[in-house]
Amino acid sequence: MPMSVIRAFSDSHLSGDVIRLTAGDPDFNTPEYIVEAAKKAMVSGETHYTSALGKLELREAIATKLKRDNGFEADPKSEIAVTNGATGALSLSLLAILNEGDQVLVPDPGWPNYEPMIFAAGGTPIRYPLRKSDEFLPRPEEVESLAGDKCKAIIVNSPSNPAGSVFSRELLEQFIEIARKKRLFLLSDEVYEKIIYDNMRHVSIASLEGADEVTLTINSFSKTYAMTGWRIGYVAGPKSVVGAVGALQSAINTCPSSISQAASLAALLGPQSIVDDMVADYARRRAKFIGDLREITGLWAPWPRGAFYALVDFSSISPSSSEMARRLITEARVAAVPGAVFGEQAEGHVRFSFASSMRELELAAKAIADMLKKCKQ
């Protein structure tokens, strides 16, 4: 099983004068009130094992958040499990629901880690296309046609990585119809729920009619609170699956970090204005970086509606995203991720993260423009 291509691509350019716009890691520091809560927990001796499902106090705070922000209820005692990041929530959920040979539909383009998680659980990933011509949104009838007898689940990611597309209520309702008709689980990856633009509204699948029995909501603290290194996420869903996640976590990880759980509790209970401030900053970076890219002849840079990625079409310059990414590093000294990493539908594109400083984004856009001007001379 290969390592994450995004991680490998990021780590290979840690030194030198390369501007790294690869990983989805906010450049903000974790808010101070969250850090202080972790310090307090350490000093007071909260350094022991917790329940495999996570501290009940944290699960109760998550339940409150889900009801307030996402519009659905989950029993903190039996329908929520705290995990080692959303990655842990996804991988344990897949281990819980898949039997050998089961299929899982995954978005194309989509986060490349979905596939190795499915392989590790004995399953087979089947890609459903999100086409550029459809603004990287799926066609429900096509998704349904791909859900054969061996299909067990569909992964839905909105706002999406890498395209930044946001699924409407009507589209999500069609996914629910497919799941109920085909007796499938919906794994709703909502880690970018707060990072949204253009007056768009995030809709949680679990809040919609008929979704509660088939939906596993996956989320984390990493993107919302700039806590990527704290490794805390959670899954909310039917107690039969959440109970299995707890049993698997007990066997594989014992429990999530007690210190990170204390920090996450503070994140939920503390001031949320810090999240709004970060999103406003992302919006400014989005406007500047994508605005600059759209001025470059030969590029097509759509406006993402959510997350903090620019999926830019370089196909008129090079049909190979891997070749284009290599040239960006060697000629422009800008590191980004080849679109092919995310699936066939993103070939010819390169993904840039704009969760970096405005200065880096300005330099990167200028370097790309200068590189392409030289190519035409």
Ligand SMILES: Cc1ncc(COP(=O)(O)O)c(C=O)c1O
Contents of the next structure:
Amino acid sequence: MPMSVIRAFSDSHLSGDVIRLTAGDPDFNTPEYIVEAAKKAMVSGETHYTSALGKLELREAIATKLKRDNGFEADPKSEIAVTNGATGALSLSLLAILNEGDQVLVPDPGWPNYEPMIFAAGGTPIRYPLRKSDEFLPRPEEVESLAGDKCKAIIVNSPSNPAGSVFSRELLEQFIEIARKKRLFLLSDEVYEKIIYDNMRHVSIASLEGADEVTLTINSFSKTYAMTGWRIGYVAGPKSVVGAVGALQSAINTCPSSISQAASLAALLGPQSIVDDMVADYARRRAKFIGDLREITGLWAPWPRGAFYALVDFSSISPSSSEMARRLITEARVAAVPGAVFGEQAEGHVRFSFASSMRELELAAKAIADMLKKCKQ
Ligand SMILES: Cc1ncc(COP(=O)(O)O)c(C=O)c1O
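Please give the other form, namely the form predicted in complex with this ligand, since only the form predicted on its own has been shown so far.
Following is the full complex, with the preceding chain placed first.
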């Protein structure tokens, strides 16, 4: 089991004067009212084990949020499990649904952690392409043809990492049709649901007709509330799977941190305008960074519709994204993630996180432009 490549890449460049645009970790501090709730929980003795599914009060608040924001209902007593981030929700869900040798379709390019999680649960990942020529969206007929007899589930991620593509309602409906026809689960990773631009609307698969028995909705507090270190996420789905997730959690983790759960409850009950403020800031950084890159470097980068990554095409300079990322560090002092880490479809590209300060983004774009100028001389 290799170390997460993004983590390894981020950790190895912590020192020195490198501008790090590697990790998908918001640079905002967790909002004050959330931190205060955690302090209060510690002082008032909310420091014990909780139910393996997480505190009921938190599950109830998640159910209210799912109904209000995502348009579907989940019973907080039996259809929601609180986990250690979306990572916990995804890995426990995969452990719950997979038998040895089962296959899971994963997006290419996609978050690199999906594959090792599937291996750890005894399964085999099969990639479905999201091509640059299709604006990094999948072709449903191709997804269907890749879903053979051994296939058990499809992972869907919209808004997507690393391309920031947002799947339309029609596209998601086609995924539901495939899942129902082939008796598959849809694992809908919605961690970037709130980080969305250009008046695009996030659609939750579970809100669509015929989706409820086949869909596991995965989400977390990490990106929405700048809470990556608190490690709270959740899965909402059919009782049978959520029950198995609870049993696995009690065996593997006992429960997620009680203090982080108290903080997450405060996040859901508090003013949601802080989320809008952070997203407005990401939108400004997106405009600046991608605008600068396009203008001063002449490189091509799609306009991400969601998440906070710029997937920049360097293929005219080097076909190898690993080589390109290495050169960016040594020649421009900018650390970013090689596209190949996310799959074959992102080879030739490098992913930059723009969840960083405006100043750093400005310096990074300039350093890249200077480096390219030198290459041409
Ligand atoms: C698509 C995607 N899903 C899940 C996660 C993990 O989220 P969490 O911090 O909630 O485990 C990430 C983190 O980068 C991600 O990009």
